[in-house]
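We begin with a single chain expressed as structure tokens, specifically the form predicted alone.
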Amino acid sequence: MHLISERRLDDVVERRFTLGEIPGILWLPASASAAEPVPLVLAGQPGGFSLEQTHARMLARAGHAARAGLATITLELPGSGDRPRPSGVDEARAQVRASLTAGEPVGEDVIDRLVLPLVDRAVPEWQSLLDAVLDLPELTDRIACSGGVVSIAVRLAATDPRVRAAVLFAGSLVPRSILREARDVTVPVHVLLQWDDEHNDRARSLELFDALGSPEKTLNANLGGHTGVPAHAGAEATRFLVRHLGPSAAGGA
């Protein structure tokens, strides 16, 4: 993990870095220090957009988290920015768009070809990032994942014991195999669902929620399209993260 730059933005310190050749950004509360370390939120990006395209949105999320005492980190997805796309993803994405334009269901094979190569590459990268970033003195080992491609978050929550809670954004296509993996998710989960999301299969999102194996899971559903998540829903997701990562949840950490 190589630090490229650091700057202070109001009450957030933004550090740009590379993990190998992969760009990423860490946002720390300005008060974070070795004496007062903070929990960390792995903030996923929406698929198909680069770090630069989503910077303003991610910074806003990181600012809310920082004011709640949480650090936020994100990593460029495979196929985003200057990173090469996994083989077959462009063709699968074109087929998805054609199906949605025609008002037809997206085929399961197309969903697999679009999503699974991304999950297979992204999850090990996030795990390598955790290996590196948890050496920083400003951070505790209390970790959650939040947002981005929901299938990536599901696999992370199901397979990495360092992840203690997850906020899932039900806004991307979910392969059937990820539904099966969701049964292995046992950490607390908070799912955000836009009821009228033009890019999302609502029935599949509800199926995913039902499949999650966590004994503590909450579905926060709101009217509106893909980008219309109301402020109060985002605030509730932050409270969920604080509840499961804050000092009262530290346990023996």
Contents of the next structure:
There are 2 protein chains.
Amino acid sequence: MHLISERRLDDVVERRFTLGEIPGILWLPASASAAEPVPLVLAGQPGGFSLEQTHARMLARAGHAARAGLATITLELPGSGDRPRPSGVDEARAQVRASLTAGEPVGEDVIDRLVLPLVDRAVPEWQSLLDAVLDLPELTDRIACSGGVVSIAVRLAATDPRVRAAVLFAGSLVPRSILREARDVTVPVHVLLQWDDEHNDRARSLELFDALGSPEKTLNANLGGHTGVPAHAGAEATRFLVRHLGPSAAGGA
Amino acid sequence: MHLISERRLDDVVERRFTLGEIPGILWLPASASAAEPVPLVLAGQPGGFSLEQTHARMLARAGHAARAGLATITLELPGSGDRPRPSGVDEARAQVRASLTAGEPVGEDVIDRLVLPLVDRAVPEWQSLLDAVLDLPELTDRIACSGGVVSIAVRLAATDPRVRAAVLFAGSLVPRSILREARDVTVPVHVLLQWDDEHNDRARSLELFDALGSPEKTLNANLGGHTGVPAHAGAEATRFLVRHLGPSAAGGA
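Alternative state: the form predicted together with a further copy of the same chain, after the form predicted alone:
Now the full complex is given, and it begins with the chain already shown.
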């Protein structure tokens, strides 16, 4: 993990870094220190968007998290920004667009070819990121996933015991095999669903919520399209993270 | 509206009253006064339970509401406690039980015979209660529904312009005709759904959420059975009420 730049923005410190060739950003509450380390939120990038394209949105979210005492980290997805595209993904994305335009259901094989190569590459990258970032003295070992490509978050939460909770945004296409992996998620989950999401299949999102193996899970569905998550739903997701990562959570670091 | 008794319990004042022959209870924050009037939450009784049977539960909810600056009022349902049962309701309830025990879907005609007589009687009673209670100097005209038989709350919210917001508990059988009436609900709604509710039809609950005409609506679904609403979901429902009734809400009294 190599530091590229650091700047202070109000109550957040933004550190740009690279992990090998992969660019990423860490946002720390300005108050975080070795004496007062903070929990970490792994904030996934939405599929098809680069770190630069989502910067304003992610910074706003990281600011909210920082004011609640949480650090946020993100990493460029395979195939986004300057990173080489996994083969077949461009073709699959074009097929998804064609199906949505025609008002037809997206084929299971197309969903698999779009999402699974991304999940197969991204999950080990996030795990390497965790190996590296947890050495920082400003961070505790209390970690949660939040947002991004939901299938990546599901596999990460299902397989990496360092992840203690997950906010899942049911806002992208989910392969059938990921629904099966969801049964292995046992940490508390908070699922955000936009009821009229134009990019999404509501029934599949409800199926995903149902499939999650967690004994504690909440679905928070709101009227509106893909990017219309209301402020109160964002605030509730942050309260969920604080409840499970904050200093008062059971089994603290 | 006739006052029967008044007692102070911690930070709540409990007033028992009758409206004609119908018993009810009003819980006021101890701080409420003509100089500092508070908004009012209409807290419906769950179907099949009397005021006395639900007293401990309702008092706990009223206490939470009072600490958030809200008064709570409730009224005995037609057919509950000492009130005469609408004809056909006992029969319909027995048929519902038989269907649930047999693991069969409850017939639409049975749902209609169980729920619609209750709705037809209860809604005018709640409206008379509103006429009477709004004269109290401790209350503003900022009113919301919360809980109880969801079909009663839907019709009340759809037809009475004094209701400004509604917390609906998708926890009882909903007639098809009420799904149509739900389109006329335009105030903000917050729907609580217990994902594994043994008394309920999840698909019908999701259909109800979808049918509500409100431009601002949230579904908050949690794992667990009928009576297992987690504390964080109750707290979020109270925040919803405060957001829409509290002194900082737009268009204040």
